[in-house]
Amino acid sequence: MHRVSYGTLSAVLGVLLVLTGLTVAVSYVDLGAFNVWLALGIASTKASLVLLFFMHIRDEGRLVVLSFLGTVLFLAIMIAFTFCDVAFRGHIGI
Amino acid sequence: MKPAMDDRGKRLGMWLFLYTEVMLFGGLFVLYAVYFSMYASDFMAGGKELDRFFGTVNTVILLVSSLAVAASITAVQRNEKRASVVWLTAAILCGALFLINKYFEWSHKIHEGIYPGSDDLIYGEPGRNIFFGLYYIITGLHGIHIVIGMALLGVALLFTIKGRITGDNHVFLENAGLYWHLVDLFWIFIFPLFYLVL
């Protein structure tokens, strides 16, 4: 299996912190409804570097990539499934 | 003669099962999001009341403790097994640290009155029960995973110590570490949405 250098390492673990960082200052600016956004992006990011360095993902081949995105994508279905019922509870007039 | 090896079938397994924690967790994140939804004022004042700094000092701690998993597969392909058992004693004793903070944590939140089915919650806003409710569930199925990731680490750290775990044969280091990163991924998450919510 593919080695990962402790060099790329320790440069993985310091973008992390530097975004951990981020999420934290911005969560001090009100920037409306776009700072869940914000917070979510940053924790997507994070949690790509960790796919992509500390689980080796792309090692695992294309069977592993894609279903992980299958999984991340059903996970998508059961909040917009969810959302498209609680948000428009009580908005149509039967 | 030498055991048929299956080191990718095994890895598969392990992201099958991965698969499963994500939608267990995922359902506890849309019950959060339609929450979030409804009450948002009440989610919002629910998180000035959590520690951001216990928050954030946690989140570095799972973060340094994934660098020393990774790290201690790094070190065993190049058979170094004294630098893969220190860097896992590192990754565990991360996770005993993060669980230190966690029942402080807790355990000054209780003191305020703040717990599943206490006067303050079940007598004040729905929203602010609802959040800590929450709070509690997350952090604690997310704590129990702490647990038994630091138990699969400690079978590692005592498999790579006997030299079972080997340079040619450390499938069961990487799926133990696989776990590891996928509690850390899921705190990387609760992080902004209990602690930061603005």
Second form
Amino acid sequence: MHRVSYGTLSAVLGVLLVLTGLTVAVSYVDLGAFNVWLALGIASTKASLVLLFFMHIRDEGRLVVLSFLGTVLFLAIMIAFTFCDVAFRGHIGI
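Let me have the form predicted on its own next, following on from the form predicted together with the partner chain.
Coming up is the bare chain, nothing alongside it.
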């Protein structure tokens, strides 16, 4: 059984709090279409930290890690398809 020290958990918590503050700060800055990409990047980083350290995914076997990475890849593909659909959607008046 792998144990994570309180110092490591505290450091990860501090990083999560900083990233949350960064998310709030970025929401007040107009970066155009880049705002969504930046917000998704920050949210993905935070979710990965929670999964790796607080849910102990990094200490699991290869199958669990591969299923996690496959899920992240699938999510990235679906988000990319959604962005492409919205970006290149034609305006058809019905």
